[in-house]
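The chain below stands alone and is given in structure tokens; this is the form predicted on its own.
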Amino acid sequence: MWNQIADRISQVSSTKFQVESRRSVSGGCINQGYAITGNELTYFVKINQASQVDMFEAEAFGLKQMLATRTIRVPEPICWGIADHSSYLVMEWLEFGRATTQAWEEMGRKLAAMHQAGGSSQFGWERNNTIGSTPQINTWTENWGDFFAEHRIGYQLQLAKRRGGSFPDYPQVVEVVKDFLADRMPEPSLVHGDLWSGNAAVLETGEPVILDPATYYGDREVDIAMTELFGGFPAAFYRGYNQVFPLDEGYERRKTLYNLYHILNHFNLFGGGYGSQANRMLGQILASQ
């Protein structure tokens, strides 16, 4: 497998590469990760089952689209495919450093710039991708409320019911979400889609970087909401973001709904107490309508 991957790196980089050493590193919750080194070059490689090659291809496409905005740093994808019985994604190797207040503020400013970059008149994406290992449906939709109700909350709710979760009826929730977002008409922004603290870092140079996207065009607030879900980002991040692209009135009210998507997904991935947390959030949303 490693020789095949090295050959592919050589082809796309036009520079001969051979794996002289490799070591295991974190690859996220669902992938194996490796640092491979040769010819004084190092790459980061994610490995999964061969059936997951579409997931890696979608991630690479998302990274390329984020890079094209020339705003915030993301790892550059090098190549991807199938070697032996495994799928792989090769990316540039990044050396992480210590995050400073200045770096967090810059991350906020650069994320805001990406959100302002435009690129679509509709919500969705060119292809479906994944959020964790869960399929993420990105069918192009003109109305944000319809998109989020049907392809985010509604889809996750259907999966959760199949998993045995006890939740309010799908048609009721979808209609409530549409009503909840009826007055929300944002411009479509290219969003990271899975922006929690584990997917944000700072390089040795002090440059901020975001990783492991679940990219699509959506309401920019979904990224900001998720940064608050699992512990939150430092205050400097939000200060930097609002310097460039201040949040709209009503964000605090919408935040719970946007994070419900991720809690339902965590129930579908891990079960446990995420089900009761999702029901509490659903209760707040239903009660507000």
Given for the second form:
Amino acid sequence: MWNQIADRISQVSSTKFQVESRRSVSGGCINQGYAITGNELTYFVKINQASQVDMFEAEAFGLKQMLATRTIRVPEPICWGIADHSSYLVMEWLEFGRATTQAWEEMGRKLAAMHQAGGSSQFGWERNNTIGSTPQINTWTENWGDFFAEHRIGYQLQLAKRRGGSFPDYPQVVEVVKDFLADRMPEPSLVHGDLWSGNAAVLETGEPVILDPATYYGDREVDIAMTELFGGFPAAFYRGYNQVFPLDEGYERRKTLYNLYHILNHFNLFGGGYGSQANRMLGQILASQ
Ligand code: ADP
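Can you give me the structure for the form predicted in complex with adenosine-5'-diphosphate, which would complement the form predicted on its own we have just seen?
Below: every chain and molecule of the assembly, starting with the one above.
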């Protein structure tokens, strides 16, 4: 497998590459990560079962689209495919460093610039991708409320019910979410889609970087909401973001709904207490209508 991957890297980079050393990189939730080095070059490689090649292709496309906005740094995808019985995604290797207040502020400013970059008149994306290992449905939709109600909350709710969770009925929830977002008509922004603190870092050069996206065109507030979900980002991040693209009124109200998507997904991935957390959030949303 490693020789095939090395040959592919040589092809796409037009520079001979051979794996001289390889080590495992921990920290991933879904895939096995490796650093491979040879000819004084290092690459980061993610490996999974062959059946997951679409997931890697979607990640590579998302990274390329984010790169094309020339706003926030993301790892450059080099190549992806199937070698032996595994799928792989090779990326530029990044050296991480210490996060400073200045770097967090810059991350906020650059994320805001990515959110302002435009690129679509509809919500969705050119293909489905994954959130964690759950499918994420990106059917192009004109109305944000319809998109979020059906393809984000509705889809996860159906999976959660199939998993045995006890939740309010699908049609009722979808209607409530549509009503909740009826006045929300944002411009479609390219969003990272899975922006928890484990997917944000600072390079040794001090440059902020975001990793492992679940990209689509959506309401930019989904990214900001998720930064607040698991631990939160430092105040400097929000300061930087608001300097460039201040949040709209009503964000605080929408935040719970946007994060419900990730909590339902966590219930679908991990079960346990996420079901009752999702029900509490749903209760708040239903009560506020
Ligand atoms: P997964 O898709 O399995 O969740 P991640 O993309 O989150 O994997 O990566 C797992 C870990 O590998 C990260 O926490 C980070 O420490 C490291 N990592 C990710 N991308 C790179 C990269 N381009 N260069 C170096 N290390 C990386």
